[in-house]
Structures are given as structure tokens and as C-alpha cells.
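First comes one chain, alone, set out as C-alpha cells in the form predicted on its own.
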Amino acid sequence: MVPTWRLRAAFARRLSDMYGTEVPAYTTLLEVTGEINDEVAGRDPDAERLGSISRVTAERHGAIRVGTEEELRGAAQIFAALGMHPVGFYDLRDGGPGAVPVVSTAFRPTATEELDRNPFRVFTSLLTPSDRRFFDAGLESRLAAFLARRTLFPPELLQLAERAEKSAGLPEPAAERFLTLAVAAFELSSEPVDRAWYAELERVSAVAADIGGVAATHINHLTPRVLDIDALHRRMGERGITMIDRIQGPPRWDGPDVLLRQTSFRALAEPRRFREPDGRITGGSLRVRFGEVEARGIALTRAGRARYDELLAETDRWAARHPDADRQETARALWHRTFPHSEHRLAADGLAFFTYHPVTGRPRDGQRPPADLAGLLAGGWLTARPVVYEDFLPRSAAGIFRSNLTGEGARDDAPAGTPFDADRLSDAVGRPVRDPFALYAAQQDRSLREALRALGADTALRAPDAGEDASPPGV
């Protein structure tokens, strides 16, 4: 038998090297980052506390989009077969200027063991045609019968993926055939694509036309993990390659790396056929895949986020107010101001998730523990380890979608948007979408016991913010 997890490893493998063929920066992407984490590892002593070298190496997420709730079952059905589930509602209608009409989750493993092993991500976004910003009845209407006569996912391939889930792995022989076909099914279709239709949905919006203006869902980017992404972004230009403005998400700064902080470079114009109204097969191109790499930090617990959302709101009142300042310092500055500089701050505050180890062996005179989290780091009877983020943040996806489209498409604000939200999404999957904080919480939570118990504390004692209900926005 082939293990879930070998299935998961072997998959991207494929995908990234599928991926590089048909998009021949994406390689460049690759060099560059395994160059700038070589360094990074040879000079940090601290570079593996968000991770080992091998697993942040191997590290990828990929982006696809599909255009009904089938399509998504099928997608979600092939990557269970990988041991990856849904995990987090994001909504990008909402994003101002430029929002794309999807909302989206996340599939990826959730084991601690199991994202050791490959951490696996596919962000994936489902079309929402019924939104009446942006698509009115009529081209909703021709939309469904579009979507409705194409088949993303043969039905050989879900079949097998049914099997490797149930069975957690598949036989060698049908193992292959599952990748085989797994990867075939990502691959950018060469049918043409109907110019005068594409250039409909794109006038709503270019990602609506990448999903319902084309025969095939594909790999829309594939992003490895770098552990400099203010390097990779210099470097990447110094190979010629244009980059995106800015990296989105927090600021760099000298205090601990937080979330996740994304950068890309630009979509590249790609060669695709055309059919034109009067049926001729002509050449062109589309811009619609681009190159995203990305940083992680610690996963923040609810408060902390909520905090991070304050500082961004923050940071946008100044920019608005401050038009000629550069962003980044601004950020920076308000970030030195108001955010915790230690990590111990951010546990003993209840800002971020750690998990917690006792220190035993050291002579204590009889001490018993004291009853609170930060008595026992400063006591040094528990060493915290930060968690690594492994989710995303809707703004900088959605800023990184629209950095990269042709235009900004067209959104009437007048009717009221369908409403969305996560337990609609689980429904859409036909799996339930999982809340990335009480994930966190939870792992956070059973470290703390066994480390309490370890020490003859008490185990009652929690983390602060570990599980309050309270949700930031767009989450």
C-alpha cells in the first residue's frame, strides 16, 4: 500500500514539476527560494523554530477555482483521498475596488503528524454566479448551462479517490493511476476557448472568466515557502522578473514573524487558442497564473488577530490620510508601537498559540508551580514553541488576485450580496469546513495538559484566548 501521506508527497512533487513545465519562471521561483534558504539556514540558528529545512523545502500550496458545488465535492473528494480537509471560510466579494467574485477554504491536512510529514495546501475558490454585484440573471443563467457541460474530474479518478480514502492509501498500481490522473485533471486545457465568451466574464471580473470562461479548471499557482521573502523579492527582480508591487501581510519588522506574508511575481502572458464568431481557431494569449511565494509565522490566536486587523485598519486610516508615505514604514511603526516585540509577551498575553513543554530536572526547593501561564514561563517551568500559521489571510489573497489581473472588472454595489458564510460552505463541500482556531486551540491545549501533568500542576489551567467564540472578520 501507498499511505495517504505518500499519496499527499508524491502528488505535489507531480503538480510542482507539471507546474514548472508549463510555466517556466515558476522554476526560477524554485532556484531562488532554495538558494535564499540555504543561506538563511547556514547563518540562523533560529531557522528551523517555525519548522525543519526538509519540511519548509518541500513545503507548497497551490490555488484552483471551480465554478459550481459539484465541481467543488469533486475536488474535495480528490483530496481526501490526499488525508487534506477543508479548513476556513474566506470571503474575497467583499475586498473593495477589485473583489473577485468566490469564496473559498482551504484543503489541507490537519494532523500535527500529518502536516510534519507534507503540508499540503490547495486554497480553493468556488464561483459564486447567484451574487447579483456581479452577475445578473441572465448571465447567471448562461453560466450554469456553460459549467454545467463540462466535467472537471473523470469518474475513474474519483472512484479512486473514494477507494484511497476509505482504505487511508491506495495499491502501488492503482496508486499511480490516481496521481497520474490526479494531475492530468490540474493540467491547463489546450481546447479553445471561446473569445467572445471570456471576454464577457471578464468584464465582471477576470477570475470569473479563468473559471467559467474555459473547459477545464488548472493550477492557477503554486507557492513554495521561503524564509526571507524580503530577499526572494529583491532577488526576483534582480533576475528580471517583474514582481508585485509590494508584499502583502504584516510588515517586516524586528519583533516575532506572525501569520503569513505573501508576495508573487506578475502573470505572465500564456499562449492559448481561440474560437471566434465566426468559428475560425485564431492565436493569442491570457494572463491569468502567476508565481506567489510565501513567508509563515505563528499562528495568532483570536485576540491577536483581532489585533492584527486593528493595526492593518490603522495603517490604511494613515495611508488614506498620507498618500505620498511609504506603507511599509508606516506599518512598521505603528507595529513597534502596539505590538508584542517577544514571543513570550505574545503567550503570556494570549495573542498567539504555542505549544508547551515542562522543564524538569531542575532542583525547585520544594516550589510548587505557580497557577498561571505567565508564572510558569517566567519561572522557567514551561518553554513555549511557537505554532506555525498554516492558513491564510483573505485581504492579502485578495490582494494578491487583483494585483494580478488585467483589470479590475465590474461590481454594482446596489443589490445586496448572496449571503455566505462557513456553515453554507460545508454544506457546498458536503464535508464539514473546519474552524482553523479551535485547531490551533486544540494543539495548544494538549500540549499544556501533558506538560501540567508532567510537573504535578494543575491541569485546568489554560492558555488565554484558547477558545473564546469571537471571530475576526472574513474568517
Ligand code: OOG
Second form
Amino acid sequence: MVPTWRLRAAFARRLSDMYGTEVPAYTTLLEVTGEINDEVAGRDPDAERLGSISRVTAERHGAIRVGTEEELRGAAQIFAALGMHPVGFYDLRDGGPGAVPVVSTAFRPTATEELDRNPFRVFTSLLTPSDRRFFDAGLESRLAAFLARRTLFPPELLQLAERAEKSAGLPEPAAERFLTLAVAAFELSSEPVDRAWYAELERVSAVAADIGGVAATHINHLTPRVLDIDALHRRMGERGITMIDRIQGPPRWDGPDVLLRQTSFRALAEPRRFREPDGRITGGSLRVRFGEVEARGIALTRAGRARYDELLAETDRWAARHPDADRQETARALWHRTFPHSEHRLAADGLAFFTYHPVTGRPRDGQRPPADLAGLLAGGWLTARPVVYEDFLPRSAAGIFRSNLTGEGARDDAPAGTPFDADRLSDAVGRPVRDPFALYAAQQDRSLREALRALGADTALRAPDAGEDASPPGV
Ligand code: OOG
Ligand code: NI
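Please give the corresponding structure for the form predicted together with the named molecule, as opposed to the form predicted on its own shown earlier.
Let us now look at the entire complex, which starts with that chain.
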């Protein structure tokens, strides 16, 4: 029997091999990422604080885009076979100019042991053809007709996925068959692209054309995790691959790394075949698939996340008033003034998630453990280990989408957008979309309870903010 996590690890590896043959610049990105991770591991004794080198080396996220709820349910079934569940709701339709007509979630393992085994995640976007800001009724119905004619996931693949989900794995040779079909479902299709249809959708949004203008889905990008993203950004430039000029997310600074920093290289022209209006098949190219890399930091609580969002808004305001100022410098200065400079402060103020671990075996001369978290940490009874952020940032995702779009697209802000939220997305997926904050809080609570029990301390004690997991889902 090949258990779920081995299927997931094998799928991630095979997808990476496949994508490397399709997009050679991705292979360069992996090489440079590997070099930098080795360098950081060699010089920084804390390099593994947010994940072992073996986890970080294998770590990837992918991105796919689908057109209908049925297609989304198919993708969800395949990911369920791999132990990946929908977490978080991201609405990318409202991001101002360059907004994209999709809502998204990320499929990923949720249990810590599973994340440790292989943390593969896939950012998955669903087209929203009923959103009148982007599509009129005529285009919506032609899109529906086009999408109804295609099959992204063959029935045999979905049946194997169902079986793998039910029995938590697959025996050989079914496992092999499942992996082969699953990887093939995300390969770039060689079907000719209908030139006029693609161009019509592209006028609305390049993302709409990439989803609804072609016969199949494909992996849009695969993102390795790097331990020093600023060094990577420089070195890719030296290798002749131009990255977008910005690193999305928090600035580089000397305080704790939090959330997620990402950057990408622009989509490269890939040869594609086209069907012209007169029926001729011609050659051409499309630029849709790009390369991205990311550095992960500590997961923030809702309160910590609100601080991050405020800092981002303040950086924007400052940048708007001082267009010549360096955005990184501005952000760094703001962070210095207002964001906690140590993990200790993040924990004590309830701004980030940690797991707590008892320090046993020390003579305590009959002393009782103190009844508060700060006292337990200060007295050396407990240690706190940061929880790594496993999710995405809507604003950064919008920036990544936008930096890779050819045109601005066309959007009419007058009609109301179709309302969408985590509940509606859960209905569409046919599975509950989990709230990431609740997952981190549960992990933190569990570790604290176990640690307190091991110390014989009051197990009713809670970490600050841990009670907030009752809030509604959303990111
Ligand atoms: C997804 C863009 C978002 C990320 O890492 O934030 C994303 C896409 O381009 O389909 O991948
Ligand atoms: Ni991405």
C-alpha cells in the first residue's frame, strides 16, 4: 500500500520534473534556490527554525485555475487523495486596476505531522463568469457552453482518487496509474487554441483567457521555498533571468520573519498552436506561465495580521505621497517603529502562533510552576517554537497575478459583484473550506495543554488570542 503522504510526495516530485521540462527557467530557479539554501544552512545556526532543511528543500506550492464548480470538485477529489484539503478563502476580484475574475482557496495538508512529511500545497482559483463587472450575460453563457464541452479530469482518474481517499492510499499498480493520470491532467495541452475566442476573453482578463480559452487546465507555476529571498532575487538577475522588481509581503528587516515574502519572474513566451477563424492551424506563442519563489515566516494571529495589514496600508499611503522613495526602505522604517522586534514579544502580545514545549529534567527544588504564560516562559519552564505560515496573502497573490498580466483587462465597476465568501466556496467545492486561523490556534492550544500537563501546571491556561478561533472563516 502506498499511503496518502507518499502519494503526495511522489505527485509533488513528478509534477516538478514535468514542469521543469516544460519551463526550463524553473530548473534554473530550483538550482539557485538550492545554492542559497545550502549557503544559509551553512552560515546560520537558526536556519532550521522554521522547518528542517529536508522539508524546505522538497517544499513547493503550485497554482492552478479552473472554470466551473464541477471542475473545482474534481480537483478537490484529486487533492483529497493526496491528503490536501481546502484552507482559506481569497477574493481576487476587488484589487483595483488589474483585479482578476477569480476566487481562490489553497489545498494543503492540515495536520502538523502531514505538513512535516510533505507540505505540498496548490493555490486553486475558480473563474467567476457570473460577475457582471467582468462578463456580460452573453459572454457568461458562451463561457458556460465552452467549459461544459471539456473534461479536465478523466473518470478513471477521479475513481482512483476516490478510492485513494477512502482507503488512505492505493496499492501498486493503482498508485502508479493514479500518479501518471494526475500529473498528465496538469500538463500543458497541445490542442490548438481558438484564436478569436481566446482574444475575446483576453480583452476581459488574461486570466479569464488562460482559464476559459483553452481545452485543459495546466500548472501555472510551481514555487520553491528559499531561505534568503533577497539574495535569490539578486542572483537570478546575475543569471540573466529578470525578476519583477518587487518582493511582495513584509520587508526584509532584522526582526522576526513573519507570513510570506514572494517574488516572481515574468511569464515567458511558450509555443502554442492556434486555430484561425478560417480553420487553418498556425503557430504562435502565449505568455501565461511564470516562475515564483517564496520565503516563509511565522504565522500571525488575527491581531498580528491586522497589524500587518495596517502596516501595508501605511506603506501604500507613504509611497503614494513620496513616489520617489524606496518602498522597501519606507516599509522597513515603519516596521521598526511599530512591529515587535522579537519572537518573545510576538508571543507575549498574542500576535503570532507558537507551539509550547515543557522543559523537563531540571531540578525545581519543589517549586510550583507559575500560573501565567509569561512567567512560565521567563522562568524557563516552557519554550516557544514558532509556527510556520502555511497559507497565502490575497494582496500578494493579486500582485503576483497582476505583475504577470499582459493587459489591464476591462472591468466595469458599476454592476455589483457576485457575492462570494468561504461558505459559498465550500458549497462549490463540496467540502468545507477551513479557516487557517482556527487551524493554527488549535495547534497552539494543543501543544500548550500537553506542555502544562507534563509540568503538572494549571491546564486551563490559554495563550493570548487563542480564544479567537470562534471568528468566522476567512483570510
Ligand atoms: C495564482 C497567483 C497567486 C501566490 O503564490 O500567491 C499565487 C495564479 O497565478 O494562478 O500563486
Ligand atoms: Ni504562487
